[in-house]
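Below, in structure tokens: the form predicted alone, a single chain.
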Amino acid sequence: MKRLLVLLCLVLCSAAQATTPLPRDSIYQLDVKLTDQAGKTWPLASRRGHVQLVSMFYSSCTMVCPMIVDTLKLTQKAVDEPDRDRVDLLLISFDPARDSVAVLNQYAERRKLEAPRWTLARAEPAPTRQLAALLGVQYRPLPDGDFNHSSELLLLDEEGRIVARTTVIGRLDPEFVQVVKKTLSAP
């Protein structure tokens, strides 16, 4: 009875939320289509409901992207185990051309990024700078392939609102995990 009463209560909630606008200050006003590292493509606006941590990156970077998932994980780590699995973390490729679907599934495996708490998403290049540029995340490309980016992490909210940033990248960010818990405790 209990479990029926629960989904029960997430199907009417669904619905709800479905129905009601989204805030003007959501990044999922973009309609923007995202490809997954497991090849599914979804509207960005289908995270609606989830408290997410969110950056750009590319998968060949060798330097401060791998030091974005490692901080990404710290953060998560540092969320009280009952929320934990109340955080998405979402890393989205600003590389579409060599980022396809395998090589973010590679990327995933690699550096055990487990869905579906992670995902690896990419999108064409149009969107892609679209979303950047919303998500206030700068890039350009270098000769040799290299890009020269931004580094931040984003915290949005159910409505997909950004609630946080931190540019502190490669070790934890106090004030920033602060803003996750309290974001997570709100109604």
Given for the second form:
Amino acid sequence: MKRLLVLLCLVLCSAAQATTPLPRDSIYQLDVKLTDQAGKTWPLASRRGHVQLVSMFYSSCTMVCPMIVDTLKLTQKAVDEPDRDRVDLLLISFDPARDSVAVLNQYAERRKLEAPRWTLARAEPAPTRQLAALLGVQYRPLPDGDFNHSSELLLLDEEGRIVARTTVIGRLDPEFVQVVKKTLSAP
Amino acid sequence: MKQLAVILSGLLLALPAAAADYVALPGGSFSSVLPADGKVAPARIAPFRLRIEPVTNAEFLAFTQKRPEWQRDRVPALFADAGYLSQWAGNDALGAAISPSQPVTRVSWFAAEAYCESEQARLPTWYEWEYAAAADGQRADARKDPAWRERVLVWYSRPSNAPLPEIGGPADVHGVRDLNGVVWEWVDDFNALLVGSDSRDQDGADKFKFCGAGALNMQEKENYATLMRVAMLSSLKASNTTTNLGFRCAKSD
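Same protein, different state: after the form predicted alone, show the form predicted in complex with its partner chain.
After this comes the whole thing, all chains and molecules, with the earlier chain placed first.
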């Protein structure tokens, strides 16, 4: 009987959490679907509950994007255990035409970006543009298949609020790391 | 019989009040103020269809009635700032001061996008918009004509507190109206116009953000009127709304 109650509470309590309204500034209000490197499709809001570092990239980018990945890794490593294992990393492609699930998967393997900590995702062109607008990331396709784009790392709290951003790429941004640590240790 | 009537009325209700008109534009190679490669390459524009007129207050009101999440007291701040539709008398009414056939303004990029989706359309890209706006009554590209430039610049100098004109200006050679002279218009890629070329020619890590000036082509003075528009669009966030900024939609062929 007691066990049943515990079970019941587990079900009800988690349901209660899921229906708590999102904060007004949560990006999870955007109703878009993403597909990850394993081919799974999920709503953006399913990321709720995770502190995460987010950036946008495209896999055929040879210059700045690898540095974005490096900087994400550096930032993750700058967080001490055990909090480090709670940092999720989300890379969203702005090149859905070429970044298929298979391409994202290869990229993840080549750069040793392991699931479930790392998620590489793509969306259809319109939601991709919406996501970029929300994240403040700018990109424009060039005739040769490359992109003009801004390079930024963003920190999302568990509720999907953008709590910090940095344009420092290629090395650690100490102020950004501080906010990451603080967000992870928030109750 | 009654069933038939129900089905029929269902069908009629499903139709938009007055389906918006779109015209086909051929596209092609176009010399934009924003060279495709940041240097000289012309833009390649695929054939597309453009809404003949900007979206009006009446049309946008009908949209917010169908999609109440876009009414001004319901829309999340993330998708539209505090000025969103603030010229209307109420959440659900234009009021006497607002003409139904004026272009709707004070709409965010997110709201404009959602509206276009409701017409199975999208916002035009910058290149599509710039290409369409280069036309006059006789020519697809009238930008070399001082009269074209003059008309655009004269409009810019109109005070922004003057009431907005109604739609229905003269049709250009494609059959499109009011691209210049009534409102500024959102484009799909408004926030990407000034991003520099993959930052590849830069050295310090801090400069990886981007370098805007590099993407502009100031060689031709005809470009000036158009560059003002690029500058204005680039200064916006997707949730911003302004008194003179409306939109129209486009469709890929």
